[in-house]
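Next up: just one chain, as structure tokens, the form predicted on its own.
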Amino acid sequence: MGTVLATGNQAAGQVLAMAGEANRSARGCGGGAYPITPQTEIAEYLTGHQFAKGSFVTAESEHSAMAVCIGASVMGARSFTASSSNGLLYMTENVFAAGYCRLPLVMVVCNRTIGPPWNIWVDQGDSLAMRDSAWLQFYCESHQDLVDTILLSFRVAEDERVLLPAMVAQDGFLISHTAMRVDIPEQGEVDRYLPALRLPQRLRPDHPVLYGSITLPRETENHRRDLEAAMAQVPIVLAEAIDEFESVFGRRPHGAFSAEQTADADAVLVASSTMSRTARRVVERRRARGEKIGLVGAKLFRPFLRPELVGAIGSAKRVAVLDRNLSPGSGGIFWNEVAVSLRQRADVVLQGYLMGLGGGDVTDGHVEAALDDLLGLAESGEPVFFPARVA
């Protein structure tokens, strides 16, 4: 297809119908679809779109869209949707059954804030409430960097290392609804890069089995012990995904951590979404002006890979992770990862900065405030909202 104008909801949707397309010489593709602000524009174009073997479904509400996603998975197809907000923890339920069952579906989530008081700006609430459900969790920068994390998120999801679901986050509008250059693989090299789905669990007439049975203590116990030792794969499958990307696509994207000119810094911002961008132009001014800042860009969350943050952040003594979420009475949820992340570093100042809650811009300045205050820190502190007052 290649470069094309795009918002990212339009490049979303284009690139879920590929991957249901490249599954079209096994089981096909299906999935249920209903509409939010601002994912609403994924789901016209997915129930929109013919498949050459598959289709989606308008359902009802948000949970009975992963009840037909879920369906459509256990029968060995490639599913996926999308959905947000106060849509998403209506979903909940059958958010937790997909991951518990182990099925690889994708869903993209549009970030934005969970109300009351009702608000459609974004905020990460609504993925970040999903942590423990047993899917894989990334968080997109650009409309780029979504494209290629939908592509990368199927094939690590499908490998059978892990056979976890997956949902690739955008912030909602700042992503979702403008418009960039976006370079839109072509249906072949999907086809090259997403291998046939074939799920091992998946419902046989000749093979029967049984989905969500009661079990005894030891036997939930096993359960969970799988669950970790598949998020423990998640590394090695997305590094050779990533390899694999490159080799197909020609260009490389980030993995779950991306260290820029941390390898000197003296202090380091860790950032997610579109935030990372804000920072990397804050850390290119300091850079300018002599001073030894570095960017850790967060796209993994689930699993959190601690080992490969601490490596990112190298030997800086002093980082501000930028939170654009909260978890009420336990500060920013990004922040408490990098906290438990940095707990045999007690040489490091750590200082976490409540920013951009409901939609709030996230200004250069606001990021260089942030890292003056750092800077002028003598000892970690909690997580503060920054600026502590919005007028």
Second form
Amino acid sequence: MGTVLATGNQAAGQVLAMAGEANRSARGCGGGAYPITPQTEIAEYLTGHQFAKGSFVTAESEHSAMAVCIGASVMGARSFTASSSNGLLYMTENVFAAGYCRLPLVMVVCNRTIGPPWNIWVDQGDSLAMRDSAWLQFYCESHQDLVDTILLSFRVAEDERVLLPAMVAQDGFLISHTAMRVDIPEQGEVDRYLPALRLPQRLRPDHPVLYGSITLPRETENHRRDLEAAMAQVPIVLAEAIDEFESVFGRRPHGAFSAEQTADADAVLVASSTMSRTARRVVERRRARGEKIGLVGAKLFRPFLRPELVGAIGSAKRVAVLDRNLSPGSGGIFWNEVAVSLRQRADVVLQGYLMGLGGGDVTDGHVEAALDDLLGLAESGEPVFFPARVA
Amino acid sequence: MNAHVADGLLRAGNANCAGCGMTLGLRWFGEALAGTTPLLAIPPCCATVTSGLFPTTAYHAPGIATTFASSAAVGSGMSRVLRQNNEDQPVVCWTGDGGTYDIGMATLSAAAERNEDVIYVCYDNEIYGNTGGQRSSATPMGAKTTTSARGKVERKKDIMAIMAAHRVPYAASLSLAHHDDFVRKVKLALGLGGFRFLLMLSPCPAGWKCQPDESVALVRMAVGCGIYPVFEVFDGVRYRVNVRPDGTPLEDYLARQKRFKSEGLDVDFLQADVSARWTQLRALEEASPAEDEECATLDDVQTPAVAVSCEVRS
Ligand SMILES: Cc1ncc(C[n+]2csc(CCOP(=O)(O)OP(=O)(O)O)c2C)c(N)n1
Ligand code: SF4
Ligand SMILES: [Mg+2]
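I have the form predicted on its own already, so could you send the form predicted together with the partner chain?
Every component of the complex follows; first up is the chain already shown.
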């Protein structure tokens, strides 16, 4: 398809559909979708698309949309959907069901503030609320990152060593509704990258099993151990998927964490989604002034690869985590993960900054100020709202 | 493992209580399947427990345990993928009244509205059996449950009327006391396409406080006194009563179940309700197009058919 001007939602809809088409020589694709701002265009695209082998159900709710995906997937189809905010929360029970049933679905989440009070702008709290659902979670920083990560996520999710669903998050409006130049692959390339889905637990008429029925604590604990073991395979499978991506599409998306100018850094910013790009500009400006500042772009949130993060941070003695989300009573959710990862690094001053909650702007100025704050700290502190006062 | 359902849908070792109506229902349903293997979607309810512990199953067919409100939507996804692969196995949602009348109502309604190619069976034990016998909107007025200690105050929801109002190709109530009619209707449903709804009054000795060996007799009485009408509706417009009440007194049916020994039981009101329902049913039956008349179905028209649009084809 080449380079086109597309919004995040247009690009996501097209790439999801191409992934579905790529399974046409096997059992096809299918699923359900339900509209919610800012995801709506994806639901419209999927339910309106004429698939060579597949169809989308215009469900009556997100709960059912995910249920349709579960039904389609367990019959061997490639399945995917998209949601946001309260829609995702309404879907929650079946989000967990898909994760626990090891169904390799892909869901694009357009991050949006949870209400009431109602607010349609970006906040990562919706997808992060699903962090314990046994789904992989990717947070994309750009339109191209979104396209590439959707393709990567199918590859990783469907790998038999993983077999877990994947959420691919984009910032509502900031990506979903802005148009940028983006490379959309050809169907032939997607066909090459995504082999036919072979779901080991597919229901087959000659094999009676009630998939997901009753288990006792012993089997349940084994199941949870299996989930953890599958998550542990993600780094290996993701690395392979990135190599393969490069050979098919000629681009190399970054993995769980990007380590940018961290090798000699005194201080490192950890940021996700579009905040990474704002932080990148700040890092470049500071570097130009001779300051040793680095950036870790956090893309993969589940599994959270702690050793990789520690490696990406390197020897920096100061770390700031930018969170566009809040777990009331506990601070930023990325900060929590980073704090656990750095638990053996008593030499690090770690500070969490809560910014842009409910879609407030995160400007270069905000990030500069947070960085200055970090550089002046004597010790680690509890996460703070930043700037201290809402403008 | 080479399984087919020639020898029944339910195998030995299932976990149902003695005298459970659902057990008999599964056996007769399996008989009607006559060797066809269905794919099951089962929400949490006694029928999940029926299966026993994973990975063994008492069902002689594959299936998925869905979340409580989701069986009709999971079934929709399953049947679409089967059909796009030119596979014709029936998808059967096997559900309780809680998953049908209550928490799954919106899901059921939507799948019916979309006319998904699914057979939806509700075994109606008139309580949440799995959680120990709480009221549902299928619990009859006057019945005691653990959440209606003095007898339920509200009337039972008329699910057949609701499904008929969706103008699904086929909706029928099955009687566990009328084997031939039961099997005929399941076979008929299996031969049709689109959304098919089957209701089955399913005695639950544990919740109804009745004797396990009386289940079939109780259904016979429920049909006989008219509290459980046995009929079928085609396309939401053509009604056919299959078994008519035989004058069994309503009190006799109630008296056999301790759940109706409640302060809240008003037999006169219940009787009036039953009579009113039958007046309505008879009128619907009389107003139905004759059997050899075809009424407009979804295949014929763009917009769903309504009673007045039924035309006689010569
Ligand atoms: C969302 C959700 N809420 C509550 C439950 C608990 N629960 C499991 S089965 C059940 C009642 C089922 O009743 P019914 O559908 O009538 O089937 P029965 O148990 O009578 O066979 C309830 C309340 C659940 N599993 N999921
Ligand atoms: S509780 Fe009732 S419905 Fe459930 S298995 Fe026992 S008899 Fe059957
Ligand atoms: Mg019940």
